[in-house]
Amino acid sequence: MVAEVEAMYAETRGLTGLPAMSPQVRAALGKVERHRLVPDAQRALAYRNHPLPIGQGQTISQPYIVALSTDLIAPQPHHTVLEIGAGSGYQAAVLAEIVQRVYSIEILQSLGVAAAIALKELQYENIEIRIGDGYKGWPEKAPFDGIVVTAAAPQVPEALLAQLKLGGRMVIPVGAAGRAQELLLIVKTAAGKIEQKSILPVRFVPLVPLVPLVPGR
């Protein structure tokens, strides 16, 4: 799996400027026992480079997006990182491989009830999983040195905007469901200046809110 993941950079290194994945996110992706973050029945697939519906109609996104996410982060040991959809919690596992605390939200009750259990079986301790809406992100554990989005937002949230810190960086699918989207690099400068850059071209599920988005607002 991880070479099939480091051919894929290769391969969209003209899109995304990474030409290989950095050692810290070869390392996680590695050691991250992705069978156990995963329903019984996709276990056998567990090691492939595609996404696996998980349940709930959510899907893992493949280990490529999930090392490409990482790594646009820029993960360091000191860092606390939120992430918005849990889902199996196999992106949180790869981040607690290499940050300190990560901070993740799901939506769906019996999704993050089954991530949080899992993740306490496989002992990371740096993970906190808690059920709510991701648009609203994580204000009392706020500011994030990374923030990382596996749903796709019709727009950036600006409450997570504001929940990152000076310096910080967010991975965030944009598009509507079924249409064509984004995946986003925004940096929010020591100035505290948005930067954002277009990386490739993604299909995710929908972030979901809890209370319907009304168009124009």
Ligand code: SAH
Given for the second form:
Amino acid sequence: MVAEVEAMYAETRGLTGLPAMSPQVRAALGKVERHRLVPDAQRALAYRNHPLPIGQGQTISQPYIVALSTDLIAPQPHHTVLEIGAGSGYQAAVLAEIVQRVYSIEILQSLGVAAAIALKELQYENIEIRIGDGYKGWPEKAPFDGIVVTAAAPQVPEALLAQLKLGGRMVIPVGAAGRAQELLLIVKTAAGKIEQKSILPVRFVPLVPLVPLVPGR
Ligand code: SAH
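For comparison with the form predicted alone, produce the structure of the form predicted in complex with the named molecule.
Everything in the complex follows now, all chains and molecules, and the chain you saw is the first one.
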């Protein structure tokens, strides 16, 4: 799997500007036991570079996307990172191999609870999962060195920008529901200015909106 992900980095370097996977992300990808974070029926496919269904209409992200998102936030051992959309817990585990502390929010209770149990069995002591709405972030634990959003939003949520440290980086897929999405890298400069760069076209499940976009009748 690591070799496939490396090959994809090479194919997409013109878009991403990243020549290769960083050694720390490569090590993390090689270490996380992805087969223990997918449903039993998917275990045989766990080490392919593919997204897989995890129930509730949700997916565990493709390893390439997890690696790329992790590299884009430039994680350091002393960092605290927020993830929105814990899902299987895979992205959280990859982050937890590198940074000091990972907070992850999941809106679907069954997925969040299953991920928390699996990550505990894998002995990740530095991950905390909360059931809730990721649009609001996790103000009690803010500010964060990095934020990784793993479901697509129509626009960048203001609360998440506010919870990013000066110099912090956020990766988020942005695009209207059912439309093409772009993976964005957002940097809050030391002066507090928000800079944004489009990295590549992606396809994520949508972030469940805080307020319904089309009001019911
Ligand atoms: N990071 C996950 C990928 C999960 S897919 C992994 O590595 O496996 C996206 C996840 O975002 C889904 O589990 C979905 O339930 C969750 N989600 C959707 N809307 C959300 C919201 N508003 N707040 C928190 N989580 C949300």
